[in-house]
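Only one chain comes next, encoded as structure tokens, the form predicted on its own.
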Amino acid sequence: MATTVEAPGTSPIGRSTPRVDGPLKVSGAAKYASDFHFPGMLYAVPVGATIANGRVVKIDAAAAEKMPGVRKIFHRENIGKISRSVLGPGFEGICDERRPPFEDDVVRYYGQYIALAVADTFESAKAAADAVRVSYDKEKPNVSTDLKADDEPQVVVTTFGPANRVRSERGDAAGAFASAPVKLDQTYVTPAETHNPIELHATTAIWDGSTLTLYESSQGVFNLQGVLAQMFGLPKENVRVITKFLGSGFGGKLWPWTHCPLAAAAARQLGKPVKLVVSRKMMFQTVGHRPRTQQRVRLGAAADGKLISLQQDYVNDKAILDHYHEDCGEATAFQYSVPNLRVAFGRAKRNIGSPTAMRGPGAVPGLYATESALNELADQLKIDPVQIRVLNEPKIDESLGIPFSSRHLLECFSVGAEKFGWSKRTAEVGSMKRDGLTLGWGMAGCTWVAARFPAAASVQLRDDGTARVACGTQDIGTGTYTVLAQLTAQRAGVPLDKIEVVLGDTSLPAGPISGGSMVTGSVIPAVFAAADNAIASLLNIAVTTPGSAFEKRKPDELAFEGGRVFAKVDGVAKGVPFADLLGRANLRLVTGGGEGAATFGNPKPKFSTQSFGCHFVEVTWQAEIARLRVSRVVTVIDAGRILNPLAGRNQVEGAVVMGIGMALFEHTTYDPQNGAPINSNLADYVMAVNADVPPIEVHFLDYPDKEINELGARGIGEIGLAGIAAAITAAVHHATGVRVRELPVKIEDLI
């Protein structure tokens, strides 16, 4: 159950609102990328390498090509030219796997696509792909889990351009640590985790002359449009990407993967639509994962728990050719007050597919390490874990030397402690019991960046009293359709059930990527500006239309509220519905466009804009049968104004469940002999299921952050996952006395 202050009256903002797209989803009418069918459509199935390191010597497709229904087996020699894309400004040209498919004969990870079977049916294509025979010159792969940073220059390349290997630094961290009265020096490890949304990655590609249309499972249709335009040498306007609905992505669908240009290349050659759906097994190989991280955290403190020094050195593994950086130090430099700090990173090349962003990239594994270290320091000093955080609360963002736009982390701690009953905690290991079980209580703080991407939108007011709002962003299952309807209803005074929301298409006004929990904050200025411009046009129509009640007035004498135009001197009660005005003017509709500028990446911000929160967790431990369960969670989030508490609570609850999986279950294991992900299915890759989910309380604070946007809303999709694993492992230690520093917690660790 959540506590959220909801807006009074009839405003749709702050009201718990069921999803406007819900009926389409529950009825099966919502179309996902693989649901689109076209006359003459063919089906493609990739052939993946069965080695992780070596070279393709020969591809024998003779038998496969003779099978019934097979149109072609594509490989390096006949696929045609697929060029590389180039990184551009902002979010342009981004791929985590920059090498185009089939570019050379070198195999660098297990499952790398080396051929593509295309046939009249999926079954025929799958049979043909299985019939392709490949000879290799094989070498032993390196999938070692012992991460030591490769030698790299001091300035290295990341997804978003050059970065200094020293992430953040102030004071003399090493010297202060050496002289600190109290020291903690520990290493924390998070394993490779694989995105497993229910919807598989899918591409349906159609060529019409020199125009390419893709029905795609994408979290960023405009970046994908630009990448494919570069790969096939097309003007950007000749590529259209459509993502009407997404069965979630968790970051794995942010950037294009190699199956997408393969489908487009096959459709180009064969002159027919081609559909390619990545298999569940391939999801573990070719479409990204959260990389393994190894983080050494050194804390120096005074006897009272005040931090003197913080050092965080982290390494993530990466693909042989690519440059992915898991930014574990993202939040370290500002989360708590410490005068001496150094955060630095390295990366280790491995024979694995390229890692990519996974829900809360960087900060989630990073906060697991730093929050765990702070919990250990509190235990070492015999200080309450909440109190040590309160003691180290910063007055400003010490990494930038600027104030926070809004920071209420201390209130999160106090509300969470009170709702959880933290005052009843006894500190001794194994000292708390209930119903024959040993209880463990733990907590941790969390944070996530808040900012805006550039966004554009259009709003139409129609002569039948309805409205249409359009933005090219996509709804990845988080409720973007509903948020845009709420925003339009708020500004235009049109009931939610009379608003059409159109998303997920590069033919619409350019929208942001669905990443970083920034879509909602980004679209607010664009939608409001679009609605305001539509209303401004409406007011002009009101004073220029013969016979209008406002014909003799000036536009600045009129106002608009609740879907009605009225003279300011008369008030809204004497207003005229906009549909009546359009009808009198014989106009079908009036349209306004609007844009919102980006704040993400601002080199000289006036304020540090972040969201904050905390988790309190209870676990139960039954030593006789080695049974560990998370039994209760209380989460408090300070994320500005919550536009839709129903969807907001759903987002945080889902993140907490994902955090239970991170802490107790999820890990991808690679075979050291052939480099294959061993547990590449949903039976062996264990995730939290309904039986693992305890009662979860989500509480939102209500402090609008007007530095982000007019409504003061910040994103909440990722912050709920940050910190939860550290709270769980602290609770595990409190119950069992075992300090687990490598996730996930295994029963073997506890017995």
Second form
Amino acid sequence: MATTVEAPGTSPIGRSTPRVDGPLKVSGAAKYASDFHFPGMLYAVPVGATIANGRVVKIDAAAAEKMPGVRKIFHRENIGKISRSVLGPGFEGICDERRPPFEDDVVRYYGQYIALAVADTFESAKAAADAVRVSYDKEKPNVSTDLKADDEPQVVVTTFGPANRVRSERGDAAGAFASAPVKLDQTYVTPAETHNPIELHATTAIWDGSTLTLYESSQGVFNLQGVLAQMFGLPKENVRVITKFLGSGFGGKLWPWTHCPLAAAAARQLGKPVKLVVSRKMMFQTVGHRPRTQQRVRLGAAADGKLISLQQDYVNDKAILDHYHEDCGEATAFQYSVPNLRVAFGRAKRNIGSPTAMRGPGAVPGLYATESALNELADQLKIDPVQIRVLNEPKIDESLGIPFSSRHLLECFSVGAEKFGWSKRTAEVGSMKRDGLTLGWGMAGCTWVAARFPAAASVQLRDDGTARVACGTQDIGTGTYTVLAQLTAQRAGVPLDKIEVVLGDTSLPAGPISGGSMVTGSVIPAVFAAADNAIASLLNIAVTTPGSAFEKRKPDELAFEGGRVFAKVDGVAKGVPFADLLGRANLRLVTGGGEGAATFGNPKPKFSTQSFGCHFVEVTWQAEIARLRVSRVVTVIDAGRILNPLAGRNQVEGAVVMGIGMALFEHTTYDPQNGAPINSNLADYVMAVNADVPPIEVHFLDYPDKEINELGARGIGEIGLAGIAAAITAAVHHATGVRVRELPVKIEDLI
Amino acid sequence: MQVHRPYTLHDALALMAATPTPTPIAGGTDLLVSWHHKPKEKLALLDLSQLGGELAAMRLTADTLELGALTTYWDVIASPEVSRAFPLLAEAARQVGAMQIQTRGTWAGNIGNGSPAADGVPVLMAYDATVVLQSTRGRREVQLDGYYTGYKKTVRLPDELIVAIQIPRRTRKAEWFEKVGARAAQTITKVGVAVVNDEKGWRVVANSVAPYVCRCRNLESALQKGQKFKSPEEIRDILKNDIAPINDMRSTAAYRETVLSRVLFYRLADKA
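Show the same protein again, this time as the form predicted together with the partner chain rather than the form predicted on its own.
Below: every chain and molecule of the assembly, starting with the one above.
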């Protein structure tokens, strides 16, 4: 493993750093979107359709309007104009559900908002929403789980623009498969999953003349600003979006949903701030989910396990009007070496709310399928699953024909195998026992894209010796506040506790979406440039301020380190703290701005930039009473330099826990009669609880990837969820002999 | 919606005799499960929370444990004496939801709600508990085994309130409880079973395998006769006449039957 460059103690980078916002959170002082209160504020509760397909015939709001405290029942006739938005050039104007709320009287999914009750209190609004009577022309919804691709052209519309349905192709995949000595042809299914962050989606909308302020639980304040500006016909600068803290989002809060313009439209008409908090039940209906996927994987191999052909044909379901594509082929084309490959997709329209990105979109369900197929091929050939991966390790990214910037997947396997004790594994099903339990051992590899979004930041150095760093990105709970403080501390030499970090506001320099595990990598160049510019400004002041110790010097004779300005010839020991310099110059502060360019979407990259890793999993199985538990996980991650191992480990552990949920518990089920998500609450939507979480060992390889940024840090928020389900199902097979190809594993299927 | 909040048992019983009859609530945990879907217009509730003096006490004597109707799961968990005297009560209580539910939910409410998946009822029935019902007309005691007559149907008359649960103290030769759910905690039972063998004989009580929590009498008689089982299938054949599991959102009939038989077979082999 690589060693860290700085020795511990001298740099905040690479040091385990507790959350700087921790005290605010544990004391309840951190304000989430629904924690903001304003004088005269009203409360809105949407009315959701109780059919999934059909037409609203009549909305009878007479009784609801007469209820005490009720201000208005909004519906299609009286909501006022809410326009559509379009995808912009670059990475903006993104929205998974493009139709504005109440645009027509057609209902296309269960829970679609058809009216909105606004009242003086939440209780009155809820009672009024419940009292609205709606009649429908009802048709049978299509929520079928059998996914056959719709008839679509070769190039289709997706959330992010047009895409070729052949995702990647090289060689002659079908021909090579036909003549391959060893074949595997299996279909893998992942169910709809619902994000379920504990913080519900929420909007508080406030109008002041023609400016709109939104307190929103958003993973992308700038994108939301652009979309809402379009929907209300405003200049972008007239919309301000504020997201100070997020009780996570897992991708569900990346793009705007219909509750947000509804709250804004109600506030516009009533002339008062309006707060709308989406209920837990609505979280299953109107704010996205990971779609169901059905993936056929065909592998052709030589007798020794070397891959000859790989075909992945997958289908995801999507909403009637929208265009979500679950990019299951994202990692397929480069993860292993194979000369003949074809990855293609289709989609199937259903009467469901639009799917959206959920932690590790595409690669997470995709790698479940391809890694599972590889595990099955290894078993078929009686080759160790680690060995088959080593055998198929590529020298370059074969999909792009360029080298990887930094790939240490083989080392991940060897470290993981050693830490786990993999060499003691006996391959035969049910052959391993401990304390009367049958053990199952399984493993899988994982990968996740690494890139930078454009980012801007500003850094101020202040005359009280403190610094302020600002960036309009968000902290979804992953530690963004902390990492910005670390970066600023590193560059400006100010201790962590003297740094104010300001995030989550479109009035700040434009920051990236909290998505794609890319915030940390993206903000590094921006924050460093901003700090450097603030320091440059300070050095100018040092040579121009009368009475300054450096008055007779030129800026290039000076340097800055540890918060002190010094003449290079004299050394830092004779330096002057920046606060003293600012005081002498009668300046309150100096500011520097900085930007980092995007690498995401670069059409001609020189290197393929990805993170890598693997999971080794043990399950225990008691056939007698059909009890299955994940009992041990070792995860090794190669995500470049880890800036904050404490937060980083926490991200990977959290992802593994979510992976246990994905493998064993989580699925959103739609009622075939009325199209409603049936298990739309936290009792019936089963996810892993603490008692299901085994000891999780996380190891980071810590090789800096300088292609990404000068610190070499890639992202770590999502990669831990990739591959884990395939490792668990492999372990389940090893213990029970049952091959589960449709998630989640149900213990009913194991006996 | 009407909520009555009596301060004495006397007033509570008078309200139970009124029309329409209110639904008594204690912790309210079952009420909340369907709160958002429930029409509230005609809802009438009798909030028992102020009757702590009369209904909250746990009394452990030489021959009986009496749980007042407001006794929560947590009261049992937190009492070393009661946990020692009736270990299965504490064991089952710890598996009911999370601590928030355990501190509000009551044993009497678990009986009254009548869910076939109730986690508190199997251990009470296995300990041969009696339900004490009271109304303005008087007081009567009903065996918990026999309390249920169908899915969410009981022998309680509309004006009667569960005021206490009584459990006899006996010498036990075997007692155990097993709950099987999807995850390791906070799980809704797919299948569960409580088994007690005391001076009055075997009682095997299963949940989630019939319209109500029930004793498996055919299996009990086989155990009573000293029958030894060679396989889970042998138990399953006997259970076929005791249980009537169904397929639903949480599990399948086949799974419930198979796992109940297996749990019984392996645990009886262990501890019988």
